[in-house]
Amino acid sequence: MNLSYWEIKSWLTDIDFTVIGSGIVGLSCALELRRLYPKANILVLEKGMLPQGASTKNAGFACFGSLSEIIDDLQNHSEDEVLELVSKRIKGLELLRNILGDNAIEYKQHGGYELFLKQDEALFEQCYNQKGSINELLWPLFETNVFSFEDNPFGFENIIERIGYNKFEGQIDTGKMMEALLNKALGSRIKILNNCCVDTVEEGNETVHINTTNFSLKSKKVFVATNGFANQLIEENIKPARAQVLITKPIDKLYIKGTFHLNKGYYYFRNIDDRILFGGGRNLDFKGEETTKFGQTELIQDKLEALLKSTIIPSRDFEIERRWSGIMGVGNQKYPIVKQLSNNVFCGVRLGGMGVAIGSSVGRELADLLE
């Protein structure tokens, strides 16, 4: 790359902390590093123009576990762990909301809710006798009950007439989140570079040598925040995986209010800008979603247009205005990565889904351990 004096000086120089990935990890963790270190150099590199794996392109969900899911973590946890993740996620929301304000991430807490298609009676009766014994789980945790049963207020079709409640979960826009944390990250003296994208990272004697497509650095620590990309430059338990998701066109009083759940979380859809947004449908092709290549396919943008049709919005003509996608990183436990891997280098990933609400105090906790 054709970089002149002045560039080289300015932002390749003395490099005290490179974080890889301006997601939600990546800046909660420069700016913590920030905190703790006010005279560091803290330079943030990112593959895309705008951070490119799930933070821009979530459904902005600020929640903790549907129902049937938590019940589902149950049967690879024990309570105790299963109690710690859901404290995690309701701290790192908190955390998340303290750092930016409701106001500018425009969180709005509409409560969330659980639909059971007809032909998943058994997962409803599982869920609706497991309701008490969940509850009485997460009381240390709200001091109530969470979950409950109401008769079905939104017209939804197809589906058993008692839906899940949980007053307790939220909203955000997704969008202007990045963006008060991007602005929060630059009025911080971080510096960001975009459209650049990391090779290798090479631990030497006492610096790591990082190459990029355009050009190659040193930096004295490393964070890796690259979450479902991350086993391009390390090897964790983690893999990638997609998430395809459509918004309609406006549609007219839309009635929808809220975050809904359905399949043990496999569907999620939400109002936004008198809109549905839908997404989901990983579970009917695992190893297929297991990919870093954003991109939709026939099989799941069709199931989400057919649940549309015969379930969320049956009574109502809708138009398909956007589709896209985002890479989470997942594995076999729900528990992020967040650990040292080598004298400089350090990893924060393996978000499993539940970005914003654990994005920010993952962050944190990278940066936290240089202390």
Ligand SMILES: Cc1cc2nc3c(=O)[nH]c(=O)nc-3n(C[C@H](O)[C@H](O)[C@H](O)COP(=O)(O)OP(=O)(O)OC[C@H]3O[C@@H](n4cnc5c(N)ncnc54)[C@H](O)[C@@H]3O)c2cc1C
Second form
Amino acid sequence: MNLSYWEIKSWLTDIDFTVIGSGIVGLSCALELRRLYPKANILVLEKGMLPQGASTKNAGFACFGSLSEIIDDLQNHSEDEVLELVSKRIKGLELLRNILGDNAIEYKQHGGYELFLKQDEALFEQCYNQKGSINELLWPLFETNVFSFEDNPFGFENIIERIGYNKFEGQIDTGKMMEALLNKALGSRIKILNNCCVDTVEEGNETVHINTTNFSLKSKKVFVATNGFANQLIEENIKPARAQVLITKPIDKLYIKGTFHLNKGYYYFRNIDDRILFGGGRNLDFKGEETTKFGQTELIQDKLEALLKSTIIPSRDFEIERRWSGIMGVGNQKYPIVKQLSNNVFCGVRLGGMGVAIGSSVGRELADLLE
Ligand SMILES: Cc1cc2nc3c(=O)[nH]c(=O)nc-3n(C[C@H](O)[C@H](O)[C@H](O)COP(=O)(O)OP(=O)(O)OC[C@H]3O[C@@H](n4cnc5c(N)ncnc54)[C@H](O)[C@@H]3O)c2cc1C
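Could you drop in the structure for the form predicted in complex with the named molecule? We only have the form predicted on its own so far.
Starting with the chain above, the whole complex follows.
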């Protein structure tokens, strides 16, 4: 790249901290570094025109786990671990709301619901029967019952007529949240370079050499926050997981309000701007969706549309306005990896489907590794 003397001097010289990835984690990490080191020269490198992973693509659920998700987590994790994860998600959401403010992210606590398809009778029974013990487990965090069941208030069809309810669940406007985070970073003298794909990160003598597709630079410390793309730079137990989404055109007098989980959370939908945003279906083709390539498949998109017609808005005419996908980072453990990789390189990755909730605190933890 034909960079000028000025470009190199002002943007690419004497860099203290370089953060790779400008999703929720990368930006939160950069902001925490600024708080800890007011004079530091902080650079964020982002391969997309906008943050191009999951943070600008997600469904905006401000959630800490549906009843079936928590029961499922208890199959693979101890009660203490599950409680800790729920607590992390609650504290992370508080942090996000404190940093950016509820108005800026359009936080609304409309409550969360869990629907059970008629063929999922066994799952419903399990959730219904375990509701009491899960409420007991979560009591230290909420000091009240979190989960209850109520009659189907939104006219959903082909489901069991009792649906799970959690008044503590909320939703945000994902675009506004990321815009606010980017503005905050820019206002905190953090430099963000877009369309910069980092190809390699190499430890040198006291500094880290960063090679991007177009230029190279040196930085004293590097923080990798590339989530689902992490294995392109570092070797950790993390796999990409694509998630597909669609959104309807505005629907007149839309009566559905809240965040909704279906089929153990493999499907999720919510209201936004008089529309339904609906995502999921990765369980139809786990292997095919283990990819860093953005895109949609007929298999999953057809299923989403079919569920809209049969279950979610069966009595309404609707049109699909847009479809997209995002890339998450997942692994065999439902915990993020936040650690030091070598003398001067650190990572905060593998956020799964929880990054709206835990992204800010993972970013903060990542920066705090320096202390
Ligand atoms: C469709 C969908 C729905 C979701 N819904 C929810 C939800 O409702 N609630 C919830 O809590 N979570 C949800 N999630 C998960 C949440 O969005 C993620 O956990 C979170 O955004 C992860 O943030 P991150 O900063 O770790 O990663 P990302 O947002 O993926 O950021 C990583 C960044 O690194 C950049 N990058 C990658 N490689 C390089 C490189 N080599 N050089 C430079 N830059 C690079 C990428 O372009 C990207 O911008 C959803 C995810 C998806 C995809």
